[in-house]
Structure formats: C-alpha cells, structure tokens
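In the form predicted on its own, a lone chain appears below as structure tokens.
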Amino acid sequence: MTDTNTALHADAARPSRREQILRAAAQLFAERGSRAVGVDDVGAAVGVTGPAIYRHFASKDAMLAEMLLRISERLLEGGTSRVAATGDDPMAQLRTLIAFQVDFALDNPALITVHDRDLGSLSAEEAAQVRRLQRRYVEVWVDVLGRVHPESDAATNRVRAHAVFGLVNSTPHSAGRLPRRRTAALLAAMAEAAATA
C-alpha cells in the first residue's frame, strides 16, 4: 500500500489497525464507490477477515461517516494552525493555505474522490457535521482573502475559495502525469493566480 491518504492518520509513520483499515476502504471506495465495495473486500485488503473489521466499526457506512469526518476536522485544523503560525501578512497566509491544500490534494487523491462522489451516502447527521466543518474551513479561506481583497465581500471570496479548491481538488484526475514537486508547483501558481484575481 503507498503511503496516500495519511491524512487518516494521527501518526502517518505508524498508523494504527482502525487507521489502516480506514486509508484501506478509502482506496477501493475511490476505485470503486463506497456501495460496491464490501466488508471482506476492506478485510482482505488489510490481511484481515471481513468480520475482523466489526471489532473496529460497526458498519461499512461507519468506516465513510469517520473517513469524511476525519478530512475536514484535519483541513480545518491545517488550514487555522497554518494562518496562525504565518503570521499578520495576508498574502503569506493565502500562500499558506495553498501549498497547504495542493499538499493534501496530492498527498490524499482517493479522499478526495470519497469526498466527492460519497458525501450524498452519509446519514443526515453525519453529512450536516460534515458540512459545517467544511463551512469552518472556508470561512478561514474568506477571512484571508478578505484581507487580500479589502474591496471585496465575503461572498466574492467565498466564490475565490470555491474556485480554488475545484482546481486543486482535481489532482485525482490528473496525479501522475508531472512528478509531484512540479505538479505542486504548477497548481499553487494557479491556485495563486484564481485567488488573487
């Protein structure tokens, strides 16, 4: 298994079984989607019998409700931490939150796809945690194009941050093709360019 989609993980260097099994289900959700892949698909491809997973989630919906939790408590955190520790100049910050977002996109393309197209499958419930998580990372985007576009309201940023992440957040259709460090580059300067217009 590569080392993608760590951001499932408390310790990316020794994940625990819950968080193998975790970046495991994400793979094969993004392959295949969350409804055509079973318990023992997700067993089998963490060496372990597909009953093994219920000592570790109650159900296949369980394992996408924390996987799609997980992700946005993490960008939330990485995003504010980051604007934190950048200090008081907005384009330093916005420069922040790119690099930090083209590092997750590369660095978890199957969440990104689960994201995308398993959302819908969540409860009501879980899907509204989900949602306000997201709203909370994109107000800290809001926040620093706001100081980046004094002239503009918080919905033209909110319009600026939506379209960033549709750019970066395609890497899954496109990893691979360049080696990372000049895909990264090339996606923060256009991340940049969208942000700044």
The other form holds:
2 protein chains.
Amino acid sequence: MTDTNTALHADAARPSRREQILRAAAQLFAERGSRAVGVDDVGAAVGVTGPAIYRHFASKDAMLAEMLLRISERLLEGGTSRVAATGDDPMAQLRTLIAFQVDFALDNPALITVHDRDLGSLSAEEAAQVRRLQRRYVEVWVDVLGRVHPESDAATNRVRAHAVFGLVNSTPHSAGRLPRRRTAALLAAMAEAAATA
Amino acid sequence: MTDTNTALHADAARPSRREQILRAAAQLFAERGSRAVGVDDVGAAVGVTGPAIYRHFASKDAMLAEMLLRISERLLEGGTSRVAATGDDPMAQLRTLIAFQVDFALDNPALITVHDRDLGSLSAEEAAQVRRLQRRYVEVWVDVLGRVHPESDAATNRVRAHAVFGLVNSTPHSAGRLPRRRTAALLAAMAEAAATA
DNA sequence: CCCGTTCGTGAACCACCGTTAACATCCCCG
DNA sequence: CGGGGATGTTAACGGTGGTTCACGAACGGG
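Go ahead and give the structure of the form predicted together with the DNA, now that the form predicted on its own is out.
Everything in the complex follows now, all chains and molecules, and the chain you saw is the first one.
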C-alpha cells in the first residue's frame, strides 16, 4: 500500500511498461470508451496478457483514475504557470491560454476524448478530485475572461470558458484533415474571436 | 419482422411507453453512459421491470441505434429545411444554422451528450448509417461556410464546422448557469464570431 | 362471453470480464 | 552461486447484466 504517490514520479523514473500501459489504454479508451475495453485488450496492446496489468495497477478503475488525474493536473499546472509567466495584459493572457489549450488538444486528442467522456466511470471520491482540478482550471480562464469582459459576471464567463473548450477540443473530430500548423492557427483565431465576442 | 419502419411514425402514432422508454433511456445514457446503464435501470425509470423492454425493442443496442438515428435525422432535416427556407445570403443562412443548432443543443443536452459519446457502442452497420447522416449534416454547414469564406477549401471549412459544433454543444457543461435566453444569445454571438473569423 | 393480442412479471440461462491464485522466469545483489 | 523481488502466464472464481422462457392479466372485438 505504499503506492499512493508512485504516480507522481512515474513517468520520470520509469520510461517503460507502466507508462506503455497508460498510453495504450488512453488510446483504446478514446476509441471505444473505457467500459468497452477489456483488461485483455489493454494487455494485448502492449504485448502482454490481461492479468499482467495488476502488477502495475491496483485495478482497471485505478488506471482510469490516474489517467484523468494526470490530464487535469497537466492542464491546471500548464494553464496557471503560463498565465503567471505572461504580463498582466488580459488579451495577452487570453492568447497564451488559447495557444496552450490548442497545443494540448492537438497533441493529445485521445486524452481530450477520454477526459470528458469517462469521468462518470470513476468512484465518487476520484471523480470529485478530478472535478476539483477541472474547476480550478476553469477558474483560471474565468479570471482572465473577467478582465477581458469587465461588464460580464462570473457565470457568463464560465459559459464562455466552456464554449471555448468545446471549440478547441473539437480536435478529435477534425484530426488530420489539415496540416497541424494550419489547424492550430485556425482554431486559435476562432477561439480568440469567440472569446472576445 | 414488420417493424423496420415503426421508428418513422412511432412518436406520432403512440404517445406512450415506447416513447417514454426512449426518453428515459436518453436521460440515463447521457448521465452515465449507455454501457453503464442496465436494462433494469431503464425499466425502473418508467415504472416497469427490465425484461419488459423487450416488448418494445429488439435489444438494448436497437434502442441506442434508434435514438442516435433519430437525432441525426432531426439535425439533418432541420438544418437542410431551414437553409432552404432562408434566402441565398450566406450570412443569413449561417445565422439560421447557428440559431437552429443552439436551440437544439439547449433543448436536448442529453441527446447531444449521447450523440457523440456512444456512437462507438453501435454495430458496424448502424454506426455507419449514423455517420452518413452526420456527414450530410456537416456538408450542409460546409456549403454555407464555403460561401462565407470563398478563399477557404472544403477541408478548412470542415474543421470550422466541427469547431462551431463543439462550441455550441458545450451546453451540457454549462447547463442552467444562466437563463436560457442569455445562454442562447451568448452562444449564438460566439458561434458567429468564430465561424466568420 | 370468449378468444387472441398486447403488455407485463419473475426465474433462469449464459456469456463476458474484472480479479485473484498458484506457479514459472529472469535478473540483480549479497 | 543462491535466493528474493519484479514481472508474466494460465486457470479458475464470481458478479453483473443482457436475453429468453413460461406464464398471467387486461382488454377489445366477433
């Protein structure tokens, strides 16, 4: 039971297996949904039988939980740090956030998909923890949007934030239709136009 | 085996049970995902035991299939008819499409959620049929966007269309935060700004 | 009034899948 | 060299859940 924190330094310490499994699982979960993917499927994807996974994860749910927690942490950490690293011009901060979200969505379409589809498959506590992180990330956006739109209240800016997420996170649906640079530029321009409307 | 077309006139002919089941199932599927919802759950939601559902549907998958087909048909039909009923000013057509999609998304957040989450839980043929309808609906948008952006190719406008869908379909995430009129106006304004960016 | 259709019930069946157990391998460290 | 931890394998267990079956009640028309 000394495994609670292994997740924190997992990818740094060990480049293999456990990480392979998480990556393969993310891909499969995104394609079919976590409930439709069997432990054997995940195992097969990394050249191993199903039960072997239990040498690396306590359960299938624990896999999903770690996946979603990592995503939420990366988004929150990346968002806050980039806003902090930008001057206090609201529009500059907004552009930074948009660029970050676009890059993330283009780099990890599978994670984006799993992130907002399989939250419901988590235990109550884990789901709550993920939601806490998500909420804090949304608040980063709401703060910036609040300075871009001083006339709007927080509720309005929350709707704005979710709308922009929806726009940018459409990458799984339009993957590979255009060269990445073009897609990134287009989505960023659309997101900025939407966020400032 | 004379049931292939019952779906077409189902809601018109019979206001009850079968429709109750579909509505309840849509709600439950949206909340937890179709795989996580048992036949007994759906039955209980309409005051009936699980197996009773098989008096109205051939299988659980058939339920989901009919649900997704109806959604896709409603969108395609509504989109094409409204565009046809609008003059040939591209911007007017675009605004009509946006208003239609916003209304649909605000009226049926559950259907929106199920629509792009549980497609993978369908048999190959049914999934293909739904995708055909979706594609045709996207093409309606792409055509209009093509006249708004004569400089862009179809691939670019497809990405645009998906981005706008993502924006508008964020309603399940921001449900009830603002009065409906406000949300509708905000989303429409954002969508138009994004689509014309 | 009675028969067939419709709609429902509870019990049982069966396949699938997450999980555990018992047993091999490999490899590094003392 | 020898033993123990990490990593896998196969077989088996057990619960869950979709589906079927045999049966009952309501009900409308000949």
